[in-house]
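First, one chain by itself: the form predicted on its own, in structure tokens.
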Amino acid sequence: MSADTLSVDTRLAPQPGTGSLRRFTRRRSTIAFLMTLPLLLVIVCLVAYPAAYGVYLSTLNRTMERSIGLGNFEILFDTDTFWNVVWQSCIFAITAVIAKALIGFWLAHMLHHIPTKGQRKWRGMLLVPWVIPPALSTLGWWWMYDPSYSSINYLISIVGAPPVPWLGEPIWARAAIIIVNVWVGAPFFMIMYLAALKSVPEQLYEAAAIDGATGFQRLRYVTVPMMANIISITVLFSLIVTFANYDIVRVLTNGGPRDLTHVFASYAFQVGILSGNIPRGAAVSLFMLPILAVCAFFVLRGVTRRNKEQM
């Protein structure tokens, strides 16, 4: 064999490590990781790092010069206002989410039985409250609740009822906040449930009708079980967003009257930014974590159990 032939064979022979590198880049897991890497970086920078920094801030004193451990949490636990905020946040979130789920479920069923052409128009109109920025739409609600120029009270006065102090009394102020939150969030439930309804096979309804099932029985034994996972995930997502709601409370009541309409987000802003105690404000925000973690655990466990039963 000549020297020229040996040199050609050497150039054509695979270099050490080239084949393993090529196999590594062709693996599906590697390709998936490389494609999701930008999203992972965004999550780390915008979610993981701020969360870790918030935990660190909650352990500092007011001047952020030394660590006091769980001192901020101990101070909050001894404050009546904080426990009122916990109670109000839970009542606000649970009531609003249940109302949004029920209204969204009803609207989805109404739209599902409308012809496709008319359904597009109604779907677009009903999505308007969800599309408009909440802070902007809440200003309109604030005008409607205004004690002097309230359009809602004007309509109430037509039937001879006394005016309602929407933003002046704690009970009515809480109700006003819940109403606005339901108005903003119900279209999200509607569109999610409508998509789930369209994925339910019509054969199941036909089989139930042949067996003599009533409309309520078809809803209970066919529709709800088929939509159970979507309902659970939507409720969990809305619960997280509602607990962290800030703009509606800030625009309507700013936590008043007498700090009786604060939720976690608005109270954390008041303590951390307006009062200048950022570590304690971070502690208020972190208190949402165990509550939402417990809710997420039970909801996701139910979803996992239903998926295993369907396999």
Contents of the next structure:
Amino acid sequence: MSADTLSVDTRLAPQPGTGSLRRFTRRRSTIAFLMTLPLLLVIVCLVAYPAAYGVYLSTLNRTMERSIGLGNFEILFDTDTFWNVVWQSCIFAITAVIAKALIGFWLAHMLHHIPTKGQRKWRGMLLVPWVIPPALSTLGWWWMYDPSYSSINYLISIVGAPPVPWLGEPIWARAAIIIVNVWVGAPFFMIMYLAALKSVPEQLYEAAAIDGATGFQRLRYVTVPMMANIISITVLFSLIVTFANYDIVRVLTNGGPRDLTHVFASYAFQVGILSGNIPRGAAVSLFMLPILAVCAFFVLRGVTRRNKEQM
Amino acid sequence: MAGNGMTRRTTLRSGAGVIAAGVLSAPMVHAQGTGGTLRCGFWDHWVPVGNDVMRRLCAEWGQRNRVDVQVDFITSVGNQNLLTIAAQAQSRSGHDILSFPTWEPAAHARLLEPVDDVIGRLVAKYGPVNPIGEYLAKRDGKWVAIPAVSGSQQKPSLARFDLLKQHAGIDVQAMYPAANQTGPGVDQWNWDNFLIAAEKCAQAQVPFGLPLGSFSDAVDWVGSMFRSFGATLVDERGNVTVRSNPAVRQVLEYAVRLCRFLPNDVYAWDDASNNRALISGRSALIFNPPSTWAVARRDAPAVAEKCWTFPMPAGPQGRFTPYLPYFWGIWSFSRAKPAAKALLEFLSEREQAEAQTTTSSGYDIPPFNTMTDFKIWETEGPPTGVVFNYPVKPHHHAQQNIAFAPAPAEIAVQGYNQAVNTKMIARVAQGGETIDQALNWAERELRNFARG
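Given the form predicted on its own, state the structure of the form predicted together with the partner chain.
Following is the full complex, with the preceding chain placed first.
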């Protein structure tokens, strides 16, 4: 708060006879609260209420007439398919995020070294997968993977290789889903990393070059530490989005074959909406929360620690 | 103002009184002129003109009864109809009438207006509703929804009669002609001979297109096969009978043998994959409504001309045809219940039922066995009579079936939508598990469905 403002505050100090309401509305904390109120309302209505309602739903019985406490979680823990889903969601999210991060990092470096004029063109083209609505692009992938009429298999057959059951065999189906997720999500990493790369001071590279650092050493000791926070935040954000992914699995495999490609969201939809057991579906969805909370805790702690070190 | 004795206050008070009287009397005037408004959310039909007939019938009834009938069509693509039902049930607001897919009346029975009076009058006119309709829509002795005409379908055999004759030596047109009689070979149309035919067609590169994924086409045909072997997974009291019923093991062994003659990717097939297999000429037989034939008539006329619909093969316990009905239900929070009941009764009457079935090229199946003689099933073609045997007719000696019946609906719906029956087969045939392992898995899953 500047001195001017303080002096204004002093001049506006309540005169004798002014109502307490006016004093209240002119208090800085009140103004701050009023200005954040719209945001608070949005958070309460669109985040807190649905989350609390989800927790409430997960405590109800199948007909939603009475509470069974943690009964739905107990039943889930006793269900083989659910543990498969936990395992698959972890494999899917971790593999896809690592692949997206590596590909995004590589693409960002490639782009960074292209002259600015040509860079814009490549940047636009590489962003296309991220810009297309995923449900639509996944449909395109589904046509390419189609069990009987796969265009990829047609190309494979030209070189005489046997057709691949992309969506029919569990291993291939898992790979197919991860490939689509990486295809959609890698451009996001690319653009974030590119922005981070552009903010690394050139002098650091010059200093490293004077010290005789190799290309790998410059990457290891200059680029990566300077990008660490962006990398962490991007990975965390992507992990959350990937864990909660629904459309790719729904369009490509519907969780099959034999439930071996289900992730939390697709399984929750199947249990909650399709099978008419909304409380148990809510319990499946909520199971993501502790996993992501732990991830978020460690990632954000790392970011805070690095910020303190840099200050 | 002072001259005529009217103060400003008096003028305002009088004006407010006039406005209030006008506003308050408006609904009454409205109600005297019409029967109010009825909001309907019907299923968005696959056949585009299927919506037109519903719109026309509702308008006709609305005019006759001076009711403003507002009709929305809600698609089942992306389960939009399920989401709409769930949202309206949660918020206790929305349409007066909704189309409910197969399992939804049971799931929302508490929120649905009983319609015993309507069903009673319809039954008196047209005979009993089919048993599956009753199983799905009657809860605690009360009808909570009316089995609908629009959207209700069956999935009998739909085959290329030329390929079956050429490769398997089965003349399905002779077995099931377009007449109320059966021909030679009907008693041989069972699962054992089906297996032999499947093998021969697979050798001829036109394998049967039987999906084994988690979509409804897969669950339905497998459900009928299980039923015809007597392989119930859960009994009507909710007891899991997977291991105690020897027929389950028997049908599983049979299904694993059958899988050897199916395309190796059937475990990933969705509800469109089998259609494409038949239309493209790659398959000799699927289990589906005649919508596949209708698409073939448009896209592959040469294939459509060689299609024929006929009942499923029989098993030791009989012949069962997959049946997937829709229902019309009235929310208990509706403010137009009498009008809603009257409209639904009108739509269920024979004349209107025939209009719906005819407009949908025979796709819609009415819930009364006395309504299996509509003209459209005789005349539709080419080939003429292709869908004559689509509805279950008395000479078929078949019954309609929904997978997982007779289990209590709240357990059955979970088994159905999580495709426990097809996954049992896939676990053995594709996953390499033993039959005992698959049975154990299914038993645990079904037990958990009953909990909570």
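Everything quoted here is computed from the prediction, not taken from an experiment. Residue numbers count along the first chain shown, from 1. Think of the rigid core as the biggest set of C-alphas that the two forms share within 1.5 Å after superposition.
K.L.:
Is it true that residue 115 shifts between the two forms by 2 Å or more at the Cα, once the core is aligned?
P.N.:
Shift at residue 115: below 2 Å after core fit.
K.L.:
Superposing on the rigid core, does the Cα of residue 160 end up 2 Å or more away between the two forms?
P.N.:
Residue 160 C-alpha, core-superposed: shift of 2 Å or more.
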